[in-house]
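Here you get one chain, nothing else, as structure tokens; it is the form predicted alone.
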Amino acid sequence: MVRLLKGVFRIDTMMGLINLEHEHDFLNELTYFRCGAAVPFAGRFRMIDFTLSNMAKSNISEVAIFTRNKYRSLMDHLGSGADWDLDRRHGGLFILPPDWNDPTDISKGDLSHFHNNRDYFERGKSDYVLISGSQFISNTVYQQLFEHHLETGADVTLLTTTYQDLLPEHNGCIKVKVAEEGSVASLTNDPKNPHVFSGVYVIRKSLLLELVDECIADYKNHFFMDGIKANLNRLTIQSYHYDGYSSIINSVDSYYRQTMALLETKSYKQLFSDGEHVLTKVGNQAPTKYSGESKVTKSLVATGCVIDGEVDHSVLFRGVKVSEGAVVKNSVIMQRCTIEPGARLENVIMDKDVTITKDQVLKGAKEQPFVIAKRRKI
């Protein structure tokens, strides 16, 4: 039963899950040591703090996320789910890594994870599941999706939202095609078709069990892409259009190209709107520190570092030392860098604690930036 507070649904009988199987190590260099949703993004947060948060201020407070490999710099950063209010006796934030105990399991893919994890959904209170991955960037509640859901009376209901100008990343993505009265009637790779699915959707829990062991009885590997697309003529699928500021990463060029576009007042406006807080694990970093010399321009720069040189369109992770004579431009510099004396750098994604020693210079193109590891000494 939903509950009413003040007039307005509550969505707290819905638990939350964050589905990492499928997105694989699209960040070349960014995930050699971490997953997708553990890469940093936008000056201080990772990737998956927009959907954790969006989560977190939609009041569900059951929340798991299923992971493969190169998730220690997740946990790291998750921690108890604290700075997302999930570190709770009852609920709360749940990582399941794989751990198949079962000698006579035969399921595959994200399946395996519904499989060996099914006691978490039928331990859980909730009646829906709103599953999401952490490659949609928005900042956004999921209150009226979840009411579209209820209202329409749709065993599934797909977040999908609009792209005037197609870009790369969005020829990856499922393009919908919606019929009257927003039920879709297809799913397909148009790459012409603007109306992208974001990667989100709410089920009724019952339902997505129920898929889960048709899927594994005929050795199916793709829960949505074989339980919910292959089943679009049999299911009720509907479509709530989200109409906020999004965008997609799912490549280096678009990372490095959605983090510029950051770097334009409308759309950090746009993101970053107020009273809509992006939660993320708490630094503690003194406040930054300019000097007499220093230029900074245009540019994006949290706690914690100390600039002595000259930096232009960037943007800068906590910190990071620019030493006096160094010159940074529409770069991406992230924790703990040094750019030592005279070094240049135009068009670089560098990850954490990475020492550009003195006078070098790196210089990438726009389409195809410089990616630099984490600990790396040039």
The other form holds:
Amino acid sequence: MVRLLKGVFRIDTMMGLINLEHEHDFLNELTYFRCGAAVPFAGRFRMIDFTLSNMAKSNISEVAIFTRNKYRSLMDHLGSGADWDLDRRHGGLFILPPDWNDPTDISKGDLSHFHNNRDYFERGKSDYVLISGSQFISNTVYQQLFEHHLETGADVTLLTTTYQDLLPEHNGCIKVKVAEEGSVASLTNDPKNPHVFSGVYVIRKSLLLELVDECIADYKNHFFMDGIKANLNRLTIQSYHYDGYSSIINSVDSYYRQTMALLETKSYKQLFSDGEHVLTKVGNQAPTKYSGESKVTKSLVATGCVIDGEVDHSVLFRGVKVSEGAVVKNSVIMQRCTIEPGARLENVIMDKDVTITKDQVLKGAKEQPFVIAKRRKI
Amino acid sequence: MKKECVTMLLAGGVGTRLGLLTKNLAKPAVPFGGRYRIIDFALSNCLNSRMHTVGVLTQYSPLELHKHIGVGKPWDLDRMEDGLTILSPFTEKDGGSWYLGTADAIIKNKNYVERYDPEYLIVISGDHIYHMDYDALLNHHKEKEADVTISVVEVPWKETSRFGILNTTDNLRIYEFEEKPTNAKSNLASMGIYIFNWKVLKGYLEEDAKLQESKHDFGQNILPAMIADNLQLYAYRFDGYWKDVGTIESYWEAHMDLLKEDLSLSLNNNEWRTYSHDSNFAPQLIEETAVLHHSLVNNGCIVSGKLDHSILFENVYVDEGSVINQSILHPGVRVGANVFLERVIVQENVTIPDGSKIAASKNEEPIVLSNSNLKAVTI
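Having seen the form predicted alone, the form predicted together with its partner chain:
Below is the whole assembly, all chains and molecules, this chain first.
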């Protein structure tokens, strides 16, 4: 039994699962060589850090990750999981790449991950699984979601949120219509419905495996769509409403917009509220150095930068160098980029290790930022 | 398990001359450089010099220091065979005592050292700011076939009376050691970094332990005895940046040094990184009204005011209209609107109300600000 005392639950009976199967390559140049979950975000993090931190801070002590390709950078980032306190004797981090050789395997899509790791799920002690992708950005803990799931006795509980201003990124999301007492009445793609499914949900492990078997037997290829959404009438599905700060990133356009949104003090303070840290791989950089000529306004700046030039409405990742006379505007500059003297950048997203040479001028449109791939010298 | 060299890091200093900064904190644990603690420099030197067997001798107010060091993970010193060991004073069946001096601290931990049966023992201290390759020092020691090698740095002649001065022959052989001399014959100051042949040192330490009147100190007792016995003592010249941050003035000066463009010690040197803990704050947010010149700023800061020649540790807020000059703001400090600070060191989690003015003049010692003296020093 999970309930120990009234209102107190042991979350260690729930494991985390980050399923990256259906979110590849959505960021053009930024996902040429890495999966979306490993894309740098908000000055010092990677996309996956947000959901992984939420899990870690919820005392979920075992997290598995389904990943099919371009996962080198992801594995480098996650390492042993120590930076999320997930290097454990009991539980810990399990990255499950597609190294499997079952000749009788007929499973497709994310179902093959479940099928080929079935022994892993059966061996684990957790009774519940919290499943998430990496595109929902929030800084929270999942305890209340889990409590809600247990209290209502639902088969599945979806984490949903409401966006009053619907943006293009929400079009790609599943919209939720809720009937009385939080029970989910329909899951559609209604472009006008502001209630958005975050991709985070809780399900009992035994039910999960049962539905997986059914889907595979029926030659299906998408666990959520075919196993849960298609069984809406048969299962009791609850919605748990999350009202903290969040965003959804599933395109270059939304990546840029949601990055820039964090320059608003209110949003910044909401996402990175006091004491609630988002955990990430530690980089050990020095504090950022501003010289006598630097001019920096309305920007998010990570450590290890050396700034001699001008930066406005931009995000600088770790170890960026902005030389004298260089101007960076409305741009996102990733790790270890160098902007040489006199160069001018506007509306640019620059991947890691790029050098912009002296007096070079690069300009994208506000609606369509110019994306520069890794390690280029321009 | 034999190791060629064991490092003993002296981190027990009270740091009396740092005043409020060391009220509840050992000197090596005092925050430094926007994200570090003083001891990080010595520990990072150990990592970068591939010294993997490190005993850290702690004594005074060790809680924060022990928490910071932990098992030595940030410095790759969490190792299976050796790594980092915290050596605090202890008692045995027939009693025990505090460490009575630097030499006493080593001989009380003879069992620790002898586990590794080392040829050499390096003694370093946890309260200096410098980047140094201890391996190069060890090689110099071996080349000279010395019994003892002392690392020295040239100090300005007018400051020689503040240091332990070594008088050497042309080939750097030491023939005299003078503690804070009034008329120095040399300007080579000891950095408090020694390499000993362990077997030789052990004999001297055991003899010294028997002497009632001894201060059990390397500089005052052990080294003079070795010189008197005509042992092979050599100096090793270090020509990088080295700063003893033992006083409030020198602590503040060392921070101002970090802001210089041409300082030989660079925190951004990727070949010689300084490692520390990271508490995972978000990147700093620089607001529309901010002006930052000659400053270092860490994660989690929100800056709307004006900074000049200042250092902000993590999670510091500086509100609009405030001017911060030549000041050091420790983690969690909140500076209200229209505040003026000059030559102030603000301690952890202090909140400075709107409109406060706190300044030390050029000839005064910088002000260390804590909640206890906040009202008294506000002009």
